[in-house]
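Next up: just one chain, as structure tokens, the form predicted on its own.
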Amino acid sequence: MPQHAIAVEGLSFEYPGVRALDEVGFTVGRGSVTALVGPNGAGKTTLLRCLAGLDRPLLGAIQVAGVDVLDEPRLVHRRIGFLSDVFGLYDALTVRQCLAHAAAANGVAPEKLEQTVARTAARLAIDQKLEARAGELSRGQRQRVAIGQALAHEPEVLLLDEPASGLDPEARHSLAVLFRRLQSEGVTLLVSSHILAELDAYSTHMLVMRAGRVIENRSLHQAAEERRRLRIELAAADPRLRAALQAMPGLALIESDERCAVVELRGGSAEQARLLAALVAAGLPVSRFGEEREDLHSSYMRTVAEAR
């Protein structure tokens, strides 16, 4: 079994007069949930379409779920699920028929279609709409059916472009729970969205694109381990706080005033203990001292700032 669920090397793609992808290369580990982020025009949608075998690149190599996408695009379709940012449904078909058609088109045996449709509809909370025609559904319900079509054949890899578009807050929460469950079952997800708070709820990795290039590909958990962000609060304002923190080695001061500070500390629990002991020894009345997790938005903005 290949080590990576997705492996891309030297990928370039051009529209007339525009290079949308410029020698892109990266890997995505099996069982991860990778947030694909970047500004409009960064190449995210083009990348997803190339991975799904829908657009053929100018140069490069792509393997998804152990399949060479350029050599065997039809085979890869049976191993992946793909949701386009602009999707279409057969409006005259019922939800049941839409899901059954998607499953059958991707290799689900006829005798398993009924069970597959029921399971998929339950996962997306559309089991009460199975006999409704797709053209009669609300925007959010149509989005759920489209996601269901991508999931119906139990793919190894899911490629999703703006999957929560049109969903209400409750449905977005349910979708995040589903994605975490899929990951626990071994499914690999690559999800593009402009709503970073939504991605933060389930992502394990971050892939950042800018101007057709990948500028960062990292584990969010690894980033947290390497850079521990701490919040320090005092029981009473003390002008010595900032100077005391600036004098400590291995520490970066993010923000501070006379009563509160946020710092980044390289190291683990031992380094945190030494920092706390030093603050107390300096006579500072520490009332709160603990880790403050860097969310996906902050991590993304830091990556962009460092790349400039």
The other form holds:
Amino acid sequence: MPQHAIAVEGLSFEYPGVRALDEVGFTVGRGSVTALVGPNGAGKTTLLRCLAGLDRPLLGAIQVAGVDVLDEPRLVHRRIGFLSDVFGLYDALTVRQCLAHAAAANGVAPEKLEQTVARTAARLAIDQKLEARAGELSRGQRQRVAIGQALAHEPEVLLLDEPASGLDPEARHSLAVLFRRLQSEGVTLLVSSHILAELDAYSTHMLVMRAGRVIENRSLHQAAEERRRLRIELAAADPRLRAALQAMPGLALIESDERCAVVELRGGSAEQARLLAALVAAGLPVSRFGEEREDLHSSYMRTVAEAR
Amino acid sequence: MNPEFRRNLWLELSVHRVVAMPAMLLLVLALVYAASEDRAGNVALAAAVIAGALLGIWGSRNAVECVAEEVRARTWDGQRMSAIGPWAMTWGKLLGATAFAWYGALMALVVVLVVAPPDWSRSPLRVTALLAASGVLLQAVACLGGLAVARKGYARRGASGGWALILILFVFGPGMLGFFSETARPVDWWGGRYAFDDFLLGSVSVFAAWAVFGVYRSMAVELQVRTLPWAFAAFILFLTAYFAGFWVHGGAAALGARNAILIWGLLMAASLTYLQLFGESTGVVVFRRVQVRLQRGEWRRALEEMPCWPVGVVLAGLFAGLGALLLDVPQRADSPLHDLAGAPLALFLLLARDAAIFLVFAFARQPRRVEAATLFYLVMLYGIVPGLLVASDLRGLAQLVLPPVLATPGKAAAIAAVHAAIACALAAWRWRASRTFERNTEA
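How about the form predicted in complex with its partner chain, since we already have the form predicted on its own?
Next comes the full complex, and the chain you just saw is listed first.
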């Protein structure tokens, strides 16, 4: 079994007069949830459509779920699910019919259709709406049916383009819960969204695109292991705080005054313990010492700033 | 069951519709029965007309919409990503989207078979077979038109392929009317003589098979199945053989098999090239992919990525070249056909020019309404400008705009060559200009 759920190399895509993807290369590990982020026009939707085998690139190689997308687009379709940012439903069909059609069209055996529909509806919490026509559903319910259609055939990889756009906070929360559950079941997710706070709730990796290029692809947890952001507070103001921190190796001072400082420490828990011990040994009245987790938004903004 | 066929049945055959159709048929036929003298004959005729209308109008309308509607509803990408193969998608859509029309038409055709009197002017069996074959033909052509419209992106703007229907009715309408006329004459074809009814039924059936095959090939392209353009070349050769057959007999128009094949080959290759040019995805993106494949020596992949219409241009060039060498024209200098050997070359060069004009617009940095812009200039070049010049007594100038292919074929070929060279140079310039890129402007 290939190590990566998605492996892209030298991918280029052109529209008339526009190079939308410029020698893009990256890998996505199995069972990860990767947040695909970037400004408008970065090439996110084009990338997802190429990965889904819907658009043919000019150059490059794409492997999804172990299948060469350019050589075997039909085969890869059976192994992935794709939710477009501008999805549609068969409004005249009931939710049950929509899910049954999606499952059957994606190769689910006829004898398993009923069971598949029931399971998918329960997963998406739309089992109470099975007999309702798709055209009568709310925006959030339609989104769930569309995700259900993409999931019905139990794909190994799920590609989602702006899945939470237009959803209310409650619906977004249940979407995050669903994605975490899918990840725990071994499904690989690549999710494009502008709502970074929402992606933060379930992403394990971040893939940043800008002007048709990948400028960062890293694990969010790995980053936390290698580089920790710590917040230090003293019980009383002490002018020695800044100097003491500046003198310590492997430490970057982000902001500080006489009572409070935010630093970035290179290393793990051992380095963190040594820093605390050094501050206490220096006679500083440390009242709070803890990790300040960098959220996806900060991480993205820092990546973009570094790329400039 | 084919999932696409089943989805269409869910949409098309509601309980109400299933009950309403036979009731409506019964009422209409009862009215005809009550109101006419030749009751059996008229009921059979009314049933045939109803079947024809259901299949030809309602069925074709649904067939033309079956893909366009999905594009508009944004469900087509989901279908393209499904595991349904091109053949299953073809028959699932063709029979599924038209299921209600066929449901009513089949009942009407059974009425024709059962009710038609023994002395009816046409064999009931032939009538039903012809109506059924015509239905398949019209619906498949309508579906092809709908696919072309969807591929060109017009479906999102609410257009459908109604023009394809008009075209096919225009082409086959006279023949169909002839079937019901008492004076339909036997058909001479490739030296044989055939009863008109048999020939028409055979022709419609064969064309229906080609049309369904065309839908299958088009669907294969949509569903990312890699195909080589041999089917398009085969269809041109089939049409050449079919139409040339009408010229190969002992009548006054007989030109001999070689001439017939060369002339019809050129005409069919040119006609289908125009159709494909306006119906296929053609532009910088497509040709750039072909160019990259060629540069990398991936010949098969280049052929798979290439649109079909260049195959038509190549075949037209082949027929034109062979025509220039082998066309058997009268040798007498006073014959109007004396210099006809230059005509195929001139026609081919005009075709090349028109294709290049299309590319000039297709290679624009932001191509918009490529087909409409091309049509506008073709109408100008073939009609309005030469018409104006002739009306102004500037015949010499008019011939420079519209080369006189039949009057002076040699001169026409020279003028058409200049036209083609200018259009090709413009297309090449547009191609080079399209190769400068902006970044970060994707919508």
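Think of the rigid core as the biggest set of C-alphas that the two forms share within 1.5 Å after superposition. Being a predicted model, the structure only gives us computed values, none of them experimental. Residue numbers count along the first chain shown, from 1.
Core-superposed comparison between these two forms: the Cα of Ala278 travels 2 Å or more.
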